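Here you get one chain, nothing else, as structure tokens; it is the form predicted on its own.
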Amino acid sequence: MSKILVAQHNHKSCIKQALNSAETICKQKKLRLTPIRKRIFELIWSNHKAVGAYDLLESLHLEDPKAKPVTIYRALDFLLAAGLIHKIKSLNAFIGCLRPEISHNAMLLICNVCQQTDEVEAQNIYQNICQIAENNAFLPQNISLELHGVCNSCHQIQEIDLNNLS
């Protein structure tokens, strides 16, 4: 029987760094980083997780009861803006950006099995396909990329699964 091997992540120190970061650049861009739109930032990182503006609200909702939708959408299109967050179109979800203090093209790698999020840098996959893309006079206007699969956390319970059926 194999053993799992899983990395130690201190998330309280990641979100403490996200949170730093995003107040940095706010300041460098002359933004307001208001306490609802920190708080949403917040909350979008309390995991890395994608998560979905209704799921925002009903946290928010612990919170403030009074919290309306459109309170959300507005911070999300503020972090969105500001580069401090990244929308996953295909599941109408939201991620904290990893690298927002530079201008990046990144793919996002989703598991179907845990809903983990990772980010990764994809410059080279971009230039291919805005070479494409003008290769046959075409000019991209919005370019998003996201794989669906299975983490290798997954695919190796995936494995000891199987192995047990054995």
The other form holds:
Protein chains: 2
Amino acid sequence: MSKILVAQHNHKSCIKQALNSAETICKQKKLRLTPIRKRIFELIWSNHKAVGAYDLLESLHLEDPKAKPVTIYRALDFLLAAGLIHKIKSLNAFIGCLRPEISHNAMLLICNVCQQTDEVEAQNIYQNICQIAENNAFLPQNISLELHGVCNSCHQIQEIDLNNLS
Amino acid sequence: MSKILVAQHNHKSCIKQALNSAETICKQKKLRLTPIRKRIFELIWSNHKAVGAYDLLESLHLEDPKAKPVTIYRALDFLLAAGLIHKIKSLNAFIGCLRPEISHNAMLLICNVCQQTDEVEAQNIYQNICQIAENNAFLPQNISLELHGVCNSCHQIQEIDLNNLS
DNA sequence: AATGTAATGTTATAATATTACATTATATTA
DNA sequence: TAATATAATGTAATATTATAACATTACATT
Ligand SMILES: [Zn+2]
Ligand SMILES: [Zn+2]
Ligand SMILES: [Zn+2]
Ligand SMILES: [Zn+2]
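Switching from the form predicted on its own: structure of the form predicted together with the DNA?
The next block holds the full complex; its first chain is the one shown before.
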């Protein structure tokens, strides 16, 4: 996704790749990517917007009207533990991880306009953060770094709008 | 708070200072720190642990049994907007800001053991973050940086425990 | 086949947060 | 000061997000 206008990208290949990665990783880690878990993973990957648990439930209801919240949350717990998705705490929403293979100290970029979320490498940031933590005698165990703002695509649109006004 | 063992500090002076700052800031910004808002601010400052909205409601109920959730959330909204408190998104909880006077790009250090939360200066981190955002053509508007881990105080206790075991 | 463990089904409920509208307090200014 | 506008609070209802508890089924291991 990074630096690529979302409108230009072939999302079916995103989904395909995400599913491939997920299956490989689960095979490696001996985790069971059951049909429910896989389906919810697919639903999360239906686009690049963070999705809430109850949105997922609504989608799942189209296929399984009897599905309950706990079904979703269990699948989400599994996918989180497997490192296949991220929880965006500032939105209480979930997004597919872009680089589940590698241990990723990622930074989430969340667009306030189109809601699409990107994930970028931030290894240096994490090192700096850990240094500051150490300076403060704090032992970090879990870091949550979320940026809300305007993505390139939406920023360009805004500029176009401003130009058209004048 | 930083680098000071919490057990050693005089928390009444924390509260006093926090209230003084809040009143000064509200006067400057022409914001109304009404009795309700002030009281909830005090309740938030009752210690250095992040507190949930419904915990606050429970406390407030001791004084005003008719208080409703929306009372709390309104006060929280005001205090957040005034920059007097932070919301810890990973906990759905709130904590008094340690440096409300200055525009603060802070980093929250949340202890998984004692739940006490510290806030440290992280100007450089924020610059690095913004640089990475820029590299990715992303315009940052709001940054949320939360570290969960073990604070110095709890870490020392753990070491003592380990020593005693052997 | 027997057994233990993991996953799912099902029901209920907990925890967090907001909407809508009425009322009261405060600020503005005629 | 009285009239008016704006901000704050009261009150009730409801929306949203998440978990607990226990029964049943599927799967893995022996
Ligand atoms: Zn895509
Ligand atoms: Zn966007
Ligand atoms: Zn203190
Ligand atoms: Zn601690």
